[in-house]
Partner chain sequence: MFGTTASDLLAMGDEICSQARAGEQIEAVLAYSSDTEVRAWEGEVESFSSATSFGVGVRVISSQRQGFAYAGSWEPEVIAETLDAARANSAFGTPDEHLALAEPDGVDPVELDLYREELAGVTPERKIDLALALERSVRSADSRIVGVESADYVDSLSAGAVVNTSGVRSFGRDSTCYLMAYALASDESETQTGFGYSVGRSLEDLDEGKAAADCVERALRLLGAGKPVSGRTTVVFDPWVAAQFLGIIGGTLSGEALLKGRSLFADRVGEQVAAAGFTLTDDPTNPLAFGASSSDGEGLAARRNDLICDGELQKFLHNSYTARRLNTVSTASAVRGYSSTPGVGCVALAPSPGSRSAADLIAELEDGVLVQGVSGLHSGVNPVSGDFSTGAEGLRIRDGELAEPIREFTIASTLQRMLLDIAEVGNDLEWLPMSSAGVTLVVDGVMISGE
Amino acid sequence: MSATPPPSTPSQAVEPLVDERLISRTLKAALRGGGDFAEVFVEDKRSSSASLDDGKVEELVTGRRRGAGIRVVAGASTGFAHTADLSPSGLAAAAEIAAAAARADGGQGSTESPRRGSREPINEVIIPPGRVSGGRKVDLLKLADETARAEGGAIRQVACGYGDSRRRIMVADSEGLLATDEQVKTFFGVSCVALGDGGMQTGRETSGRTVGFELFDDVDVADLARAAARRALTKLAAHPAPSGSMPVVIGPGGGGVLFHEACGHGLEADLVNKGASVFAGRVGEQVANAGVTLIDDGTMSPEWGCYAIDDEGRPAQRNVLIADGVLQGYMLDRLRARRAGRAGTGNGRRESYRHLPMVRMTNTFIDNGDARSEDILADTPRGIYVAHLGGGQVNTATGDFVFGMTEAYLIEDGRLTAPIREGNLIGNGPQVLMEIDAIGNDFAMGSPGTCGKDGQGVPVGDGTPTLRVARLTVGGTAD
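Let me have that sequence as a structure, single chain, the form predicted alone.
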C-alpha cells in the first residue's frame, strides 16, 4: 500500500515555542537568588494512536502535552520545577520554585543572551501523520488483522497497534544556548496468538522510524502481520529449549537488546559515577574480544532513537564506546560533562518537560565484522540460533542478565533444524563481550523500543550483525 500522496509536503524549519525575550527573563529570574546555571526546556508534543483487537477497533486516541521544565544548579544542588502555564507569570513562578529548591545562596548568577543554534531537524518529514485521517490508519489495522488470520486457523487472536507523534522542543540556558528540534515518529505493531497441540504460542512483529506516514511506503503491514503469525505458528511445533552452556549465534538485528541492556546501561556516566557499573574506571582497558566495536549513535536517521539535539540542546553524536575491544569512554549528559570539564556526548534525555534529563542511550549497536553469516553458522557444529530476544533483567553493577528467547532454533551439524521455545539466555555482559568469537557483515537494526530508567521511558533503537558467543548458558525446560 503506497502512503505518498502528490504533492509531498516537506518539513519546515522549527520555530521557537516561546518568545526569546521571555526565555531570557525567565533565565534571569531563575538565577536571581544565586546559582551557577539555569535551563529552560519547552515541549509541545501531539500524538495519536489506534488499536484493533479481536477484529474490533478498541480505541482511536489523540493527545497533547505542552509545558516547560526549569532547572537551576547551585554547586552540587539541583532544583527543578515544571509548569503547563507558558505565560510570563507561569514561567516566573516555576523559575522561583526551581531556584528555591536548589537551595542557592550568594550573589545572582550571570546569564548570556540566548543565541539561536543552527541545527535543523535530522530528517525531512514527507507526510505529517496529523494530516492523515483516522480512517486511513484504521484501514492499516484491518489489513494486518485479515492478513494474520489468513495464515491459518490456529491463529486465534490478533492485536494490532498504530501510533504517531510530533514532538517539538526548545532548550535555552544561561550560557547562551538556544536550540530547537522537531521529532516525528510513526509506529506499527502486530501480535498474534496461536493455539494447538503445543499450547498457546505468541508472535510479534513491529516497525517504527523517525519519519512521517511515508513509513508505509517502505513497510508493508501485511508483511508484518504474516511474520508475526508465522512466528506464533512455528512455535506450536517447537521443541522445549535445551539447558546448559553452549555456543549461541545471534541473528542480525534480533539480539541488539541484549547489548543495550547488558552493556549499554553500564556505559552511562551517571551509573558509572555511582559505582553501579561494572565498567567503572576501565577506560583504555580491553573489555571485549578484539573486533568488537560498540557504538551509540543519535544521528542515525531515521532510526527510532535519533534526533538533531538532545533534551539539553546538545547536538546528537556518534559515540564509539568500545573500539576493537577497548573501552573508549562513557555516555555523558550536559551537567556531568560540565562538571568534568569535558564536551558532552549528546546523551541528555528526558521523557517529557515534567522530568529532569539524565544520561540515556539512543541507537546502540555492535558494528559489522567481516565474516559471512552462513560461514558462522556452518562453523558451529551444535548450539542455539536466536532470531529474536524478548524482555529481560540486568544488574548493571555486575553485568549479570537473563533474557527470554522469542524465536530460536537448534543448530545441528552447522545447520538450523528444529525451532525451540521456553528458553532463556543467562550470562554476564562483560563476559559475553569477551566470548564473541565471530562477527558477521550483515548488520541490521532491531525493533523500535522504549527504554525505561528511573521511571522515565524514551525511544531507543538497537542492532547487531550475525555474531557468535562461544559459550553462553541456555536455560531451557527439555529433559
Contents of the next structure:
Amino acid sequence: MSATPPPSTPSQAVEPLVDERLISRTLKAALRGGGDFAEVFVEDKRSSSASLDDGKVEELVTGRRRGAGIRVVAGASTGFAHTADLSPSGLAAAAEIAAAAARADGGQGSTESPRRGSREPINEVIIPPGRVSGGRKVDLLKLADETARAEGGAIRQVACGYGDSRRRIMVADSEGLLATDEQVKTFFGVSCVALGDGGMQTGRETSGRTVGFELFDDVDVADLARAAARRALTKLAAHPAPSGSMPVVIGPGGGGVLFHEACGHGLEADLVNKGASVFAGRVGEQVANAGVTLIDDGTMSPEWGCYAIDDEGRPAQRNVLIADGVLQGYMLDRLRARRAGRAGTGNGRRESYRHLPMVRMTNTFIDNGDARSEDILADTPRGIYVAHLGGGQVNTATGDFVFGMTEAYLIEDGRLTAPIREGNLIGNGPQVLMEIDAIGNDFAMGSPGTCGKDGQGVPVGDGTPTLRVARLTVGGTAD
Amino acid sequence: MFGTTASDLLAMGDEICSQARAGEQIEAVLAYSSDTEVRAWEGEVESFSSATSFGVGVRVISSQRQGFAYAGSWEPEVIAETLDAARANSAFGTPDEHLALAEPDGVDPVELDLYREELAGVTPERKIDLALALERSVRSADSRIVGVESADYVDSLSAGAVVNTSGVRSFGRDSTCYLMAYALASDESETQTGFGYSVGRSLEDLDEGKAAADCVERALRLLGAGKPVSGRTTVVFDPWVAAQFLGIIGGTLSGEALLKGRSLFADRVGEQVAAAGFTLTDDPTNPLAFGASSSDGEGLAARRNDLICDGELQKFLHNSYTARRLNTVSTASAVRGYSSTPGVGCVALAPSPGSRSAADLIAELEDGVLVQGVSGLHSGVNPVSGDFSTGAEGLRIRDGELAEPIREFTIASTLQRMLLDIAEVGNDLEWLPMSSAGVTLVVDGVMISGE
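What's the form predicted in complex with the partner chain like, now that we've got the form predicted alone?
Once more the chain from above appears, this time first in line as the rest of the complex follows.
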C-alpha cells in the first residue's frame, strides 16, 4: 500500500471563520435599509465517511461545506440569503439580498458591535477524526463485517458505515452577540440481512456521540455487529405482528422516539404559535399521567443531540417540559422567545448555513420512575414488548403519530414469548401520555437519530426507562 | 465569476478530468441551483429566502480502487482540494475489477424541454403575491378553516454536468416551481389537517385554486374522524398515496439491492410478481415527469425501462457498476447528487393507467377504505423483508359511497402480496413532485388495525 497521507488534516488552530470587523460591516449592510434584527451565521463543516457492503470497502468519502447564512427580520417578516463566498464582496452581496427579501421599510436599523461570548465547546475532543488515517476507519469496518458474518451462516449480507464530522460555527447578530462553537461527532452503524425459510429479515445497530475518534475506546464495533446480526437472526422465527389495541411495554432506551413524536414536536413553539399543536394553550395543565417527566437537554454531553450553543448563538439548556405530568412550557427559538416575551430555551437549530433556524429538539427523554422492569412485565398478562424502535412521524395538529417496531416480542402471561415481525404502532400523543401506567427505574439512552422537520435534518438523541402504555394500536397483519 | 451555461460547466469538468494521471480515471460532477422560497402567514410574508448554490463532486478510480470527495463551492482552490482528497481517499477501498466509470454506449440523449427561461425573470413581488394569494384562498374557503400551517411558493432553476475520462460529457438543466399549503380545520372538539399543491416548470403551469381547494377539502372531510374496527378489507389508495407505494416497489427493483442480496424479487425475472394487467415503467424521457432528465447520474442518455409488464417482472435497473458486476448493461439508472457516488433508482415511475375513474371504482365497492394519507412509511416498510405497515387516514367506503372519516389506524400487508392483490388501476394518472406518478389503486386483502 502506498504511503498516502490522511485525506483531511485540518489545522486545529482556532482562527475565526470570518474576521470580526467584516462581520460587523456585514451586519450594518444588512440593516442599511431598516429592519429590527440582523444575524450572520457562518459554518465550516468537514465530514468523512466510509462504507463496507457486500464484503467490500466501497470508498472513503470526504466533504466540505463552508458558507454563511444572513437573515434580516423586519416586523413579522424574515429575509434570508446564503452564500459559499465568504469574501467581503460575497458577504455584502448576500446581506443585500437578505435585506431586500425582508422588505424592511423602517425599524431601528441599528447594530451594536459584536462582543465575543465565552462559551467553551461542550466537549474536549481527544482524538480529532480528521487526524485519524483512512486505514484505521476502514479497519473498523472490516472488523464489524467479519464479526457479524461469524454469527451464523444465515447472515447473508452485512453493510457497515463509519462517519465523522467537524462543524465549526460562528454566530453574530445586531444585538451584539458573537459566539462560536466546534461540534465534533462520530458515528458507526451495522446492518445485517439474514435468510431463513420465511424469507429475509434485517437487523441494525448504531452508536453515535458528540466526541472524536475516542468513541471507539468506549464502543466496540464488534458488539454492535453481534447485536445487529442477532436482531436479524431472531426475527427469522418471527410471527406476524398482532393487530388491534393492546398494552405495549417499551424497553429501556428503546422508546425515546415515541415521546419525540408523541409530544416533543407538539411542544415546539413555532407549531404551537400557529395553532398546529394539540398542546397549545395547555401550560400548567395535567397533560400526562402522574409520574411522567419529559426533559429536553441540549447540555447532555456527549449525546448525539448536544452542543455548547444553538445555531442562533444561545447556550444549550436543560428544559423540563413536563414535570410529574404537568406541562411546564414550550421549546423556543429566538423569534418565538421574543414574541412570547420570554428568555430563550436554546432550541434554535438549522441543518446548515443554507437554512433558516427553527425550533428543534436536542436530547429528549422520559425520566426514571421507581418500578422494576421485571415487575412491569410480570404485571402484563398479554401485550407486546418493544425492545427497539425505528423512526416515527407525527401530525402535531391532531397528535396522531406512528413509529416502527424493529425488534418486538409477544407478552403472554407476563413473560416474553415469540418474536414478531416488523410493523408500525399508532397512537395519539395526548392520549398516550395519559395512558403511561408504569415507569421503570432503568433509564437508558437510545440510538442516535436524525430528526426531520420542514425539510431540515438535525442530529437528536432520545431515551426512556422501561415503561408501559396501557393501550396502543399495533399495526400487524395477523387476523 | 462562473457562468452556468453548458459550455461553462463542461469546461470545468474537462479541466478536472484533464488532471488525470497515468492509470487514473476521473469523473467530475458539477451542480448549480438558484432557489427561492416564500412562506406566507396571516396575510404577511413570514419568510423570503433566496440563494444560489454550487457543488462539485469528484470520483477517482485508480488501481481498481475508488475514492470520492465533494465540496459546496466552485472556487478553483476548493476544486483542487477536492480532487486531491478524492485521490487520497482512493487508497482505502477494496480493489474491485468491476469498478469503472460509465462509457458512452451509443444511445443518443432525447432533447427534453425542462427549462423555462421565463421563470428566471419572475420578480420577487410576483412570487410573494402568489404565496399570499394561496394563503388567503385557503383561509377564506370555509369558516371551519382556522389556520394555515404553511403556504409556500418555491422555485428552483438548476443545472448539472457530468464529465469523465472515458468520454462522457453530459449537461442538463431544468426549472421547477410549486405552490403547497397545509390547512388546519377545526370544529368544536378537534383539529384536522390537509395539504394541497400545484407543480410546474413555469408559473403558467401553477393552479393556485386547485392547491387551495384540495388542502381545504382534505382537512374538512376528516373532521369527526374516529378509529375503524380492525379487519381485512379492500383499500383504495388515492394518487398521492399510491405514488409513495410505487416508489417503494421501484426501490426493490434496483440492481444494487439485487447485487447485495437485498431484493425480495431476486431470481424472479420472468415470473408473475403482480396482478395480471399491471404494468410499471420508469421513463425519464417523458417530459411530463417531475424527475424527467435527458441523462442519468453518470451522464448516460436516459431511456425508458419497462419493469413489470402484465404482472410479469421484466428486469432490474442498473448503473455502470451494478451492470458490470452482474454481466449486463447499464439501464442508465444512476441516481446521485454532487455529494455522493452513483446509486441506482427510479426517477420517473408510472403504472399504465386503467380506463375507469376513481369514482367509478369506489362505486363498485360494497365495503372498503379510501386512504388519503399515510405516515411512517420510512419506519413501517421494510423493503428487504417486504413487511408493510403504515399509519393511515381516510374515509370509509360503504355501498359504493364515501362514508365517515377515519383516522389513527394502520394498514398492513407485505409488498409481495399487495402487488398481486392489485384489483384495479384508475384512469387518473398524475405527475407528482416525487420519483413516481400517482394513480388511484385498488388493493384487496389489506389488514386494517384500529379498535
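Residue numbers count along the first chain shown, from 1. The term rigid core refers to the maximal set of C-alpha atoms that superpose within 1.5 Å between the two forms. Predicted model, so just to flag it, every value in this text is computed and none were measured.
Check your understanding: With the core lined up, does the C-alpha of Gly284 move 2 Å or more between the two forms?
Key -> No, because once the rigid core is superposed, the C-alpha of Gly284 moves less than 2 Å between the two forms.
Check your understanding: Does Pro128 count as moved between the two forms, where moved means a C-alpha shift of 2 angstroms or more after fitting the rigid core?
Key -> No; that C-alpha moves by less than 2 Å between the two forms.
Review point. After superposition on the rigid core, does the Cα atom of Gly392 shift by at least 2 Å between the two forms?
Key: Yes; Gly392 is a residue whose C-alpha shifts (by 2 Å or more) between the two forms when the cores are overlaid.
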